[in-house]
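There is one chain below, alone, in structure tokens, taken in the form predicted on its own.
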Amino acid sequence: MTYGCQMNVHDSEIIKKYVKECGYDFTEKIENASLIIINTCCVRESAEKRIYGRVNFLKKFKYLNPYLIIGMAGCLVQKDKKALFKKVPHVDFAIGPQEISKIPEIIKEARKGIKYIGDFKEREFIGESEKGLIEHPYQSWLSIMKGCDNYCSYCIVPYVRGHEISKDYNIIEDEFKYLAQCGVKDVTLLGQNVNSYGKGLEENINFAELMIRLDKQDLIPRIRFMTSHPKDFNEAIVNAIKNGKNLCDHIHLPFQAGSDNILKKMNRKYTVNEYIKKIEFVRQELPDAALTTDIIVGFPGETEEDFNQTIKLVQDLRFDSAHTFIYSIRTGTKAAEFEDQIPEEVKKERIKRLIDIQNDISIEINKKLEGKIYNILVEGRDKNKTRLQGRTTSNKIVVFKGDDSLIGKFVDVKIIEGLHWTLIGEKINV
């Protein structure tokens, strides 16, 4: 069971490979399980409550099967540490995100009835490849670094994921070749802030150079990345995409707030004007690229004028889509101590206004794609199982009619209707 971000999804793939090597197969039915591992998230309090609720729900299966092993991993474990066992005493082991490699050893001890609690120490380097069990045959993740050094005032991640540690290029290359050998055709390079890749490594290499090296190998047709931090996003990254063969034209660049006052309180380390200039350079060099962002509404001290500046930025820059969030207090962060918290009803009213404006922009942008032809990697069936689904290089979801023989293949699709989140298409017959 996985909660949280793409980094957690990737960590779960690694956990599943270890579990498989320990002799386990996978089941969709909880009642048949002899081992359950919950990979946790604590970015928001609501996620934390859901996870503890889920773990407590599993208690009855432990009573029905005393040999059932229940483990927890990830950021929530790192945050709560030993206190976790007081909340969920039926859990057999609990480890932080930097201790995943211990799972085979921990499972052996758990089979003997020995409980394990992680050491929660920070690792100073990444010394070996992290090859996971690929869940989606043609799409996967590749973590290029761990942790975060930015300490945004609202974010718990640096406290649970630790300081930034970049992987040695040779390790990344080894994992990249492994994914290619597994048939992966679309890979996403992952990091809390991929733009700062290379810091602390003996080799003088940055993120743009990393992408260029992987692109030149020409092993995986589509290479994506997330997430970027505006303060480290630079022209070299844009030029690498522009001149590359397999580097995708989608840039996700969270701005979080359109007010310099709020950005300073968030400790984001850039101004609105600096952000705008970077977006303008992207539009100049990559005119067909899709731009997406993250926005937080209702941060402590956000005035109506601050919020209106966020609205103006959205209207001026016209993102293809935006992930919008209501600010929620995270105990342990600096922002949790701010006294000028915004009432919930104000937050809800503001985010509704923001979403309505962004939805209109997204639809307008996607409508302009009608009639265009895109080369799509077919990933599988859509949620309703009635149509095939794939993505453009710019990460837009496209659905169209076709048979399962096309899954895993690249096909040309003409867009016949642009919707908010999805493009409706029809396959071009050669």
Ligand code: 5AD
The other form holds:
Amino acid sequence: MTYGCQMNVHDSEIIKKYVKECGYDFTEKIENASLIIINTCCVRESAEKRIYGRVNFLKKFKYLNPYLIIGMAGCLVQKDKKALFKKVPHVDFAIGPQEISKIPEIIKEARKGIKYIGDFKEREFIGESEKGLIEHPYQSWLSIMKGCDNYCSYCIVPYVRGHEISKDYNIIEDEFKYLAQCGVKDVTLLGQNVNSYGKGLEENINFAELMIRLDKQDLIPRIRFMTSHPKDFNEAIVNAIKNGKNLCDHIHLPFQAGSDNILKKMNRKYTVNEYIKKIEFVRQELPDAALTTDIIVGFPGETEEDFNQTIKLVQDLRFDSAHTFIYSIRTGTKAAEFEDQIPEEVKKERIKRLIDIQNDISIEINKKLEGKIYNILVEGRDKNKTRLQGRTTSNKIVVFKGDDSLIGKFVDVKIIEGLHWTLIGEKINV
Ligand code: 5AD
Ligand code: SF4
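Given the form predicted on its own, corresponding form predicted together with 5'-deoxyadenosine:
To see the whole picture, the full complex is given below, headed by that same chain.
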């Protein structure tokens, strides 16, 4: 079970690889499981509550099957450490995000009834190898860095995922080639702030250069990246996408708040104007690119005027979509100590206003795509299994009727209807 961001989804793939190596198969039914690992998130309190609720729910399965092993991994474990066992004593092992390579050893011990709690040390090496991690045959993640040194004042990530470390280019290239050989056609370069890739490496390389080099390999037709930080996002990255052949035109650039006062208190290190200039450059150079963002509502001290500036930015910049979050106090972060916390009702009312405005914009943008033809990489069936699902280069999800033989192929699809999150299309017969 995975909670949280792409980094966690990717870590879960690594965990699954280890679990498989230990001889386990996977089941959808909890009652059939002999091992359950929950990969956790703590970025907001809501995730934390849901996870503890879930782990408590699993207790009854331990009564039904005393041999059942329950493990927890990820950021929430790193945050709560030993205190976690007080809340969920039935858990057999708990490890932080930097020690998942120990899983095979820990499972062996757990089978003997030995409990294990992680050492929570920061590890200097970069994650796990991407080799042998093909979960989806045509789409894959490739982590290029780990950790974060930005210390945005609201965010727990630097405390649980450790310092920022970039992976050597040679290793990335090797893994990239491996993924291509495995048939991957769409790869996402992953990191908390991929734009600052290269810091601390012996080789003089930055993110734009990394993208240019991978693009030149011409081995994987769709290369994406996630996630960016406006302070490090630059023209060289936009130019690389513009001049590249395989670099996708989707940019996820979280702005978090539309007021300079709040950005300063958030320790984001850019101004609203600087952000706008970067978006204007993207629009000028990549007019068809999709732009998405993250926004936090109700950060301590956010006045109605500050919030209206966030609304104005959303209205002016017209993002394709936005992830909107209610500010959540994270103990240990700087913002948790701020005294001017915003009441929950005010936060809820503000986020509702913001979501309504963004939803209208998303639909308007997607409606304008009706009649256009896009090349889609078909990734599989949609949730209801009735239609095929794939994505445009700009990361828009498109569903359309077709048979399974198209999975893994590129297909031209005409958009019939633009909805809020997805586009409904029909395959063009050539
Ligand atoms: N409260 C609310 N949202 C947060 N995020 C990170 N920390 C918090 C927090 N304490 C959001 C940011 C980030 C996204 C992944 O999660 O918008 O970009
Ligand atoms: Fe958190 Fe800021 Fe780092 Fe993103 S850049 S992970 S928001 S501290």
